[in-house]
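The form predicted on its own is given below as one chain in structure tokens.
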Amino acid sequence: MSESYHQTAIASLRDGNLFIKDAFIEGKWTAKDATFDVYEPSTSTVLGRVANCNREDIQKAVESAAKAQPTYFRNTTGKSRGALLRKWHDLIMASAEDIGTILSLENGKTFSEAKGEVVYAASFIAWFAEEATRSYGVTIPSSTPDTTLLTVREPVGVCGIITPWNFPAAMITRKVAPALAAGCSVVIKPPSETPYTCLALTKLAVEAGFTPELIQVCPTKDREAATELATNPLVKKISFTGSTGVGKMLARLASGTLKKVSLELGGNAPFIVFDDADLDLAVEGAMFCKFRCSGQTCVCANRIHVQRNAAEEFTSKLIEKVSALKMGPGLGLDDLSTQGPLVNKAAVKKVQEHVDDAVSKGAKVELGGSARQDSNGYFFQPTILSGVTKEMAVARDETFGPLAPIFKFDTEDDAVTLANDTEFGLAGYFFSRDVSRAMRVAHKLQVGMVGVNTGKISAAEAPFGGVKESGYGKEGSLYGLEEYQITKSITLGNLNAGL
């Protein structure tokens, strides 16, 4: 394949205007002389060139968003903001094929996964369209006579949004939808690997009727420029999804102006299979939460712990399922690909390093084990390792690739100890038919999200976020709106004065 692969796909879009290369600043599409290349991972060729914003551009965007936000909040109600969000949702759903194609091209995931992500992304908008009307305050009984104490919830202000490349649509809507529902404006720094999806979503938001200045999009490869969001005093909140190292850096910078911050950071999710589990169900769960997006999700199983008596049978069943996976471009002509490429060469290198390290320390490659050699794209074979121990790098580091390392354990206490032996605490999974064990282990796992007998834990209505060095704050759910609000108390005193 060559550049003609993605040129043909772009030409097939029903609405070619959704493939946008410009920034969106001060309510208008803005071309830049400076651009950066975006690569299509299946061929490692240039998909296109996108505006490369500098610090001045981001400052303009912040100032414009700061002017627009108070007017937006004063002139709208929760009901009217919800109506705008519903219109945005409907436009996205009507363009799901086009946005899925764009997402598949820049991210590499299969078209079915990409389109599924677009639907998932739209679900957050639908959810917060309803939550916009449910931003309740409370009345608090006062300890002072003739006094009423009440609270109201107001928007925090301009929000800086920094998102990752692995879910180019869902990570945008999961942050932007609650911000707009709360009455905030946003300045988005989309990932440089996958900016096109964000730009397409922004175009549809403006078509839905949102004041253009409410959503500013500043693609950039300049890290110094991006730090403007964390330091600019007009930005009142930062929402970041990405690595723990970058999250810590942003938190330090944001502390200079005491911004509100929410961070969804690295994961090292344990996936525990007890010997009383339904092994077919456990394998199904492992297939979903390990090999979805070719293993490039923050909540995917990074360490598979199987009780010793069940390890041989589980491994055999997993090998059978993984063997049926088919690598190929996200928009393959036969539409049979189940595993797209990784995002770039560095991602392939990291998976290979984890495999080589494990093998050098005694692990056995049961399946796969290397990058695909017959392609210029960033493909790595779906891989299963057995005989993995905690001394290996894969036990400590997030792989972010299609590598399933299988560890053996003996007792429930051993499993919990191994699962919690990490500085991360985003998600954890376990499979067991024992109801008492289900509740016991769910409480013992030091993570923000637990999947019991399922690998599917993400939904608009489910709180998403971690503990420990996986960050803080929640996205989605009834808690997601609060992340973009402040609670103001109002005390009405001397109510009987003059009577």
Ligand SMILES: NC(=O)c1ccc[n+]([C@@H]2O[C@H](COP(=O)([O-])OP(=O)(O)OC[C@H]3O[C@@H](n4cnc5c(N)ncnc54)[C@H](O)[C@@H]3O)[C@@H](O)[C@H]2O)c1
Second form
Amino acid sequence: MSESYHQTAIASLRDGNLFIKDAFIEGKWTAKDATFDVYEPSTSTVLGRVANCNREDIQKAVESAAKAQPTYFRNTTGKSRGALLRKWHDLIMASAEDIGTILSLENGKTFSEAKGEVVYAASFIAWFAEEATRSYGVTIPSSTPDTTLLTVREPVGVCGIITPWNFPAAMITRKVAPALAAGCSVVIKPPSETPYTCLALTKLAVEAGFTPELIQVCPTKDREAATELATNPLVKKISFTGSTGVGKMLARLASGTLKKVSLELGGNAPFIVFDDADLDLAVEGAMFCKFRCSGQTCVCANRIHVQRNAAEEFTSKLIEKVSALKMGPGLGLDDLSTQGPLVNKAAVKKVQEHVDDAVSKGAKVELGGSARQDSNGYFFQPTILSGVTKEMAVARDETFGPLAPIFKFDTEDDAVTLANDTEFGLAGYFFSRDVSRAMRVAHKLQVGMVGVNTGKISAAEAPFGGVKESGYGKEGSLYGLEEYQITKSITLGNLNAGL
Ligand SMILES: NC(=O)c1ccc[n+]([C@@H]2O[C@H](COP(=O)([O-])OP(=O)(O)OC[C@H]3O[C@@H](n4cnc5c(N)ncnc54)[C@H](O)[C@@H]3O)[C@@H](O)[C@H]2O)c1
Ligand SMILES: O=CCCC(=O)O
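Alt. form predicted in complex with the ligand, vs. the form predicted on its own above:
Let us now look at the entire complex, which starts with that chain.
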């Protein structure tokens, strides 16, 4: 395959204007002489060149967003902000094919997964369109006579948004929708691997009627420049999704001006199969949560722990299902690919290192085990390892690829101890038919999200976020709006004075 792969796909867009290479600053599409290359992972060829913003561009964007925000909040209600969000949602849904195509091209995930992500991304906008109208304060019985005490929720102000490439649409909308619903403005630094989806979504937000200055987008490959969002005093909140290392660094910088911070960071999810589980259900759960986006999701099962006497049967059932997966370009002509490429060469290298390390310490390759050799793209075979132990790198580090390592355990206590033996705490899964065990283990897992007898835990209404070094803050759900608000208390005193 060659560049003609993506040229054909871009030419097939119903609205070619959604494929945008410029930054969006001060309400205007802004071309830059400086650009960076964006790659198409199925072919490892350049998909296009996008504006490379510098620190001054980001400063301009922040200043403009800071000017626009108070007027937006003053002149709108929760209901009218909700209506704008609903319009944005509808425009995205009407362009789901085009955005899915762009998303698949820059990320590599299959077209059907990419379209699924567009729908998932839009669901956050629909959710927060409703939540915008439910931003309640409280009245509090005061301890002082003649006094009424109440609270109101106000927008925090300008929000700096930094997101990763694995969900180019959903990670943007999960942050931007609640920010706009709350009455904030945003300055987005989209991932340099996948900026096009964010730029297309922004165009539709402006078409929906949002004041353009409320949503500024500064693509950049210059990480130093991007830290402006964490240090600029006009930015009042930073919402970051990405690796734990970068998240900690941004939190340190943000502490200089005491910004509000949300961090959605790396994971190392345990996936436990007890011997009383429905093994077919467990395999189905593992297929979804391990191989979605070719294993590149933060809530992916990273370690599969199976009770010893169920391990053989579970492994053979998993091998059968994984053997049926089909690697191929996201926009394969036959539309039969289930597994797109990984995002880049470094991602392929990391998976290979995890396989090699495990094998060198005694693990057995049951399936796959290497990168695809007959392609220039970043494909890695869906892989299953058995005989994996806690001494192996895959037990500690997030693989972020299509590698299912199977560990064995004996007792429930062992399973919980192994599962919690990590500094991360994003998601955890287990399968069991025993209701008491379901509650017991769900309470004992040190994670922010638990899936019991399911590998699917993500939804607009579900609180999303981790504990330990997977970060803090909740996205989506009834908690997602308050991440972009401050609670102000108002004390009305001496109500009877002068009577
Ligand atoms: N918890 C969640 O909700 C969640 C969701 C998706 C991904 N993730 C995590 O994200 C990671 C994968 O994404 P990644 O490789 O893109 O992560 P990353 O931390 O390298 O990058 C994330 C974002 O931060 C930017 N960035 C990187 N270095 C920066 C710096 N020095 N200053 C400012 N910005 C900087 C990147 O350009 C990108 O936009 C995985 O660890 C995954 O688990 C977490
Ligand atoms: O990669 C992390 C986000 C994926 C999800 O929302 O399920």
